[in-house]
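Take a look at this single chain, the form predicted alone, given in structure tokens.
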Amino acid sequence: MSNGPVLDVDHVSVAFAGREVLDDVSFQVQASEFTGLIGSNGVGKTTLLRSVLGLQRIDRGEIRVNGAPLSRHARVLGYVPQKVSLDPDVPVRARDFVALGLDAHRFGFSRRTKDERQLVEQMLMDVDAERFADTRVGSLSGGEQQRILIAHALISQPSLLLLDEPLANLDPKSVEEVVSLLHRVAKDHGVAVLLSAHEMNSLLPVMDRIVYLTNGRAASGTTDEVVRSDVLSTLYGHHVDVLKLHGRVFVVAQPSESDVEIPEHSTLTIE
């Protein structure tokens, strides 16, 4: 494994229909970090994952993950979705849900190994999902949902948590206990996180970077370095002003008619 960071997204351009979804992105993330991927629908959030996913094919620059180009196939990365639709009366418990996971690189079912099982124990105990590892995965609440997702997600032990949206119709609790989870989880692993979100104040507390991204184009560092009024007015294209206010960032802009909506919650809109 390489001594670098864990994902090099290095000048990458992503064009559908000569619009350029991401324009000259480059950030890094390092081992064991928490990098929250910001910004509104329609920015290109979920296209930049699924370009480090090696499901995009990306028109300029290159990924690499542990320092190697990106293999679609590539052990060293777990993956949450933004949607799974779990039917409550598909018969498959959160803890066979999690073993699933370990067979994401083989083909077929095989009979659970004493060290898997164990594994699987392991991993419903690393996300607090020890009292529902019985009950049907479709049943469960959406915080819940989330934690067997995530464990699914780990048991592979890869070096890379993607998550795409994972906060998204969870209430306040749950969105506070999932990214206390993930933070946890990345201290205890060694798991790099990039987990997008609309707003960061949520991740304020754990974050170690941001990319924020807004029209294609990506601002990256510690969140001091990066939610500033300079860095976002030259990333909009116009002027923004960056408030503080009982522990929360509200970023406050005059949007022009060629910008998409900016992210709710975290940022104000004046018109």
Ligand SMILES: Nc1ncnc2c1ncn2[C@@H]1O[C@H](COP(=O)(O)OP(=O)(O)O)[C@@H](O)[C@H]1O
Contents of the next structure:
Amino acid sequence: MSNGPVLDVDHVSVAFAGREVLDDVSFQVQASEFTGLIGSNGVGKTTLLRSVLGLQRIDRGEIRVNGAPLSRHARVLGYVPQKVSLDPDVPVRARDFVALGLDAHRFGFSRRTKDERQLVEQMLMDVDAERFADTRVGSLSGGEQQRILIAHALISQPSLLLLDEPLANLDPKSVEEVVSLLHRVAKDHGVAVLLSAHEMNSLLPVMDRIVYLTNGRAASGTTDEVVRSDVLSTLYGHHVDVLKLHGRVFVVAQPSESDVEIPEHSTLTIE
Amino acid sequence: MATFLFEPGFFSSGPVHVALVIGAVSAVVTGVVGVFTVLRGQSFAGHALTDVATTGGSASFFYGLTPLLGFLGAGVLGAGAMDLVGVQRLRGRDIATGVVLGVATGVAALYLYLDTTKSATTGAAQQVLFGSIFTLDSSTIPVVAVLSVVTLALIASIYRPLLLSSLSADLAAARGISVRAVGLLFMLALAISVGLSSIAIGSILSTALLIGPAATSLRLTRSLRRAFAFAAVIGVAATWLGVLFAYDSYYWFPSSQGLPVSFFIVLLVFLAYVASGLHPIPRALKRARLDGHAAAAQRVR
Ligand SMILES: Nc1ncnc2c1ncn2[C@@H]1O[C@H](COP(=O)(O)OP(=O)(O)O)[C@@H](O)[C@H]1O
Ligand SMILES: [Mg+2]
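Next, give the form predicted together with the ligand, keeping in mind that what was shown is the form predicted alone.
So here's everything in the complex, that chain up top.
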């Protein structure tokens, strides 16, 4: 493998019915780094991740994974989609679901080898899922299901793990657990992470880099480089302030401009 | 005791042998395919294929072809048509199915009408819709056997891609699995299994054999492999008992012609489904449920 970036998104544009959702977006993800893809609902996070996976046709630009242009990245990318609705009645145990991450693409009906079964056990341990390994995957809680999806995505040993809003439907405690688990597992497996979220604060402790998406455009770099009033104001096209409070970051639009759309992260939580 | 249960001649009757073999084989295939049908939420598509099969069956009578050919040909064409109209897209699925179902039923009505007006095929409607397992020729057995093996081999060969596509199309597509191709192959298997159960219990009732045993087995086990096995066993048991009761019913009501096999099979499938939802459940199953509850309780904590 080269020592270039794992993912290179190069001047990518995507339009739906003539409306540009992604407009000349460029950024890179480096090997073994944790990158947060931050933006409010509807800015195009899912569209961007699906483009990287080759599930969404891009109109302009190029996407390279490990230096190779987009064709079939399937084997080197792990993916945790935004919504996986699993029915509690489906008789597939968490363990089976993780194992599918290993061989779902394989045709034929071969038994899994001892090594493969051990790998599944190891993976279940890595994500702290042994406790519910034999429960039907559809009847797990949101946080438990995320662990299983992460294990499913990681077991094929991808070089990049894409997660689409994995924290969206979790309670604060589970958010913290899943974030620290991802951080640890990604380091252990030497896999780069690109994780989308509409809120960045829970990711601040683990993010190496941030890709901030708004109005179809992106700014990327370290959090200190990107989450600044001047950078984000340019991106939003109007003035925003960045407040830092007790180690948390808030992006706030000027209150006087009442017709200005207030960015979603501006909701102040009082704890 | 055996003579009480098995009326005279049951074991020496040629038509009974053929019925038992073909009934069992098609029940195994239909059970296995049915589990995936339920998992994929394609019961409606399965039912639509039975209507398409009705069209093929009634047409084959009119043209003097063997009904199996009509059931299969129409089923495969119907599956293809549903794919073209958009059965793969979740939202398009019901619409596509409904469109094909509507056309198929209309054409079936035409052929069933034509069949009844043509003197040689007046019994066609009954045979197509509700089956005629005792009238099957033993030469049908090899054809049925080959089709069953092909269908089971098809399912086995696409088992894992099909399973992941059924659980999450997005995950499967991201793995480079062609979700559409896998879905189309499954529809093919579905069409064949509907054809097989149509000759056994009739096209209208084949939905019962497709969905009933599968839905019952999914209630009973947490393991997918066991779900396949249970569905096959329930299907075979219902079919065999149905054949037995239908045979015996000739003796129960000597004045009449006995009762139809399909009626008994469908009734037994239904009873199995109802029983699977009843308490008290057997101990082993109960323990499995309790494990589930324990996990659920842990979640709440
Ligand atoms: N297949 C599609 N067809 C038309 N519009 C789409 C499609 N997918 C997404 N969009 C639109 O693109 C925008 C970005 O969507 P999405 O990528 O899902 O945003 P996010 O994941 O950041 O919430 C939204 O306005 C959405 O309505
Ligand atoms: Mg999204």
